[in-house]
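Given next, in structure tokens, is a single chain: the form predicted alone.
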Amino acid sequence: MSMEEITDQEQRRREKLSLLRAAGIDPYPARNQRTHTAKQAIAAFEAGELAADQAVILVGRLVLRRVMGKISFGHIEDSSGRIQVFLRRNDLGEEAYNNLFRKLVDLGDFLQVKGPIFRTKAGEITCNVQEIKLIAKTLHPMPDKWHGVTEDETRFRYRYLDLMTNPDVREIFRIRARVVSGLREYLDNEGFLEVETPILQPIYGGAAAKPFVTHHNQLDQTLYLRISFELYLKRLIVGGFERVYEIGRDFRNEGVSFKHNPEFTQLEFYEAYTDYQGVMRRTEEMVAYVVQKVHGRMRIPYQDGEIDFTPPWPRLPLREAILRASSIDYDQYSEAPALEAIMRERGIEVKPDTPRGKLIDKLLSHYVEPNLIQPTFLVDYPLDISPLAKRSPERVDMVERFEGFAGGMEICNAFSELNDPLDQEERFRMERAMAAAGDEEAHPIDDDFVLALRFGMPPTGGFGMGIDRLTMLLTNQRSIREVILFPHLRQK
């Protein structure tokens, strides 16, 4: 689809503009006049609220029409749906009926009709309109009224066309809106302060992951996208804040698939005196709270089953989860270059002098993620790739960290969070040695997050979701394009 030329059809359009701008009719006039939606109108009329004779006034898209002679059928669209209108010559006059409705209105057109509501033979409930007003005029032609807009890089890349012929498409974003609100409706119900930090930082962190740069002019200072909220929030505990969280954009420079965008919508909350089996309890209940407030139940249509979020969810120990999955156990392979082999026998693809911790992960996303279409946790990760997570009291080279899965992805990440300074400054200049080795996603060392460590930070949980990916299992959408609204894309 080409937005650039001007086709016969659009050419057209533009010769009414004129010959509209020449009757004296301003085709973008600045005010316009609305007693209800169509949605209202329908509702009024069928609850017996409006009088035989009283007249509404409603506003939409036109986005049908059938003309036979004296008069003429159609549709108008608003948010709220589409009501029919019936127009009449002899109501309306020839000015308005054939010199203006006829002959210089289009399909896609704004309209503002008023008239009284009335049910057709046919039982459709419809606008008998006295008067009519263009109140925007369309030059482009609208898509194929039957078939809508249906190639996927038109309808990422022309997003307004994807919403303006696909009602499904609307409902997808209204449930994400409904899925936002139900987070900020538990967590401020449960005594947590909604804040907000910096998005460009002075040192990114909180996650492994590739940043975009960017560079301060005035102050002459490279600053970074964030990442996560995480260290941010952190001090805001560190502060005397005990419930905190924030709803934001993180950026992550890094590849585009099914689950990944540059650009994501991620929750964070941090609390105090709990750890990560209390997080977990309330994350699966938290989302629970969300699913029956979109949904109104618990089970879920996904693909070609089902998602049941009743807790509680299953805890699966990392390490059994991958040995069940694969028959391998990372725990005799204490070196990267053995796991590394191994894996290579298995026939995974692997790059050379990878750490052992991301061979872990690399086994975790191909055998079992996949298959955690329930939603299930996994708890008990190495301490290797988990630089802000607190170690086990069972085994110090383990934290107390789990990751939640449902649909066969990773929705969710949280851990009993690290404050002991010392040991913090210790595993900031483990990454330091890993992103001297190459490492681009390895963890910069933050001094000032460590000082802020050093006042003292209570035993803490902390949690991070992405709403997108949590919007995709409520929408029943296998692509995270499909839940964001303007979704990266390459240039044309």
The other form holds:
Amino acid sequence: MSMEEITDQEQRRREKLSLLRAAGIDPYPARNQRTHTAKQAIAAFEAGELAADQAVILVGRLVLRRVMGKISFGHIEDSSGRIQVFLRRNDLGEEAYNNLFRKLVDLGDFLQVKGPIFRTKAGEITCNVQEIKLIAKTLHPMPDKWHGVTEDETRFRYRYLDLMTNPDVREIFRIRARVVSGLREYLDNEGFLEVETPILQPIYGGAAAKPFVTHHNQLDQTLYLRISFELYLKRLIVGGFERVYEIGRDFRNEGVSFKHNPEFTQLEFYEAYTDYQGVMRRTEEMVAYVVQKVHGRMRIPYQDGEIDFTPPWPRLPLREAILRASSIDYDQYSEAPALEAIMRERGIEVKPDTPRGKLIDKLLSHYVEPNLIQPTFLVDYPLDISPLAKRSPERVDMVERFEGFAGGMEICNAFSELNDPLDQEERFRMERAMAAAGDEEAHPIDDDFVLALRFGMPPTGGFGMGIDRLTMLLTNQRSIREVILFPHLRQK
RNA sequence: GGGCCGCUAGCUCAAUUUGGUAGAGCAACGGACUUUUAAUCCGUGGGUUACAGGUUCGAGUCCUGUGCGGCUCACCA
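Next up, the form predicted in complex with the RNA, please; the one we just looked at was the form predicted alone.
Everything in the complex follows now, all chains and molecules, and the chain you saw is the first one.
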């Protein structure tokens, strides 16, 4: 789309702008009037609340126009919807009808119209316009009135055009807002305190990811955009809040794909005096609450099928899930090289010297994740990819952790939080060893966080969920770009 | 980062199997039209075919490179 050059069509609109000004009409007046939205006017008419000669004042964008000589029909659109307008030269006069509406008003312009509501012969509820006022002139021609814009690049880069012409897209973002408010409502009702923690962090942590790096000029300090909220929220549990949550943006300096955007919205909550089992129950209850609030039912369409969010969701040990899907029992391969070898035999690309936990994670995403369409919890994860989770009492190499899946995607991750400061210190040392061995996503040591744990943190369950992915599920979208208003794109 | 696909008028799309004057609908402009529904009818203008090279008498079409986008693999959530 060319935004740089002035096309002949835009040139004509600019000429109209001059003609309007010459006629003493302000094309961008500061004020307008309005008595009803389009939807309110239609509802009031249908309810018989409007007298036959009672004028309403409507505003909106002119989106369709049918000029038939001395009468015209059109549709104006506001955020509540569209309403038909009917204009007659005999009512409006030559000046307003011919010189303004027919000659100087274009599709896309914002209008204020005043007149009574009636029903046409064809049965459409319509405003019989007696007065018309231009309240904002557009200069660029609008997208096709029927097809709108369809090319993804145009839709994302100029999202306003997408929203302007595609009602389904507007609906996605209305649902997204209800998802977020539903989560807040659930957590607020359960006594969770909403908090805000630093986005600019001197030490990043709480996830395995590469950060964005920035710099504070005056303090001459390196800062990282957060990759999670975890370590700060746990400090608040140490401080005595028992239930806290944050909804906000995380930043990860990694690849972009249909399910990854460099910045994405995350919900994390931490709850003292519970464990990962308690968090699992809360997760299915919370998601079910949101699904019910957004859709009014538990079964919703997704891709070719349906997803049923009715709790309880199946719990399946990670080892068993992988065993079933691949017939590989990773407990039979206690050393990474052996596991690596069998994976190579199966034709899975594996980098040499990948740690065992990462191999298991790869088995999960390769064999299991795409097939987990119905909500499912996988439980009991390897310790070496979970440096902040509490050890399983039964096995030293496992932690009390689960991930939730639906629609073939991971949507959440949670565990019994590690609150043993000395164990945490040791885990950080293991991460440092991995970093030394070349793992760019190894968790950096955070001594300040360990200090907080030394002051004592109660047993705590913690949880994180990608809001974008939950929204994908609840709006039946296959790409994260469809649920982020301005997804990341390369500069043109 | 690798592989595959795409980019044509303001918008949506065409353009005979290596090639022969780049078209349509909507939108715009001029005209007709007092109950239309993506109004209809008559007429007119609008293009550096993403960009840069190359092959050819001749390139939207074939070749090479670049940019942007999509899918996919790798990486990840």
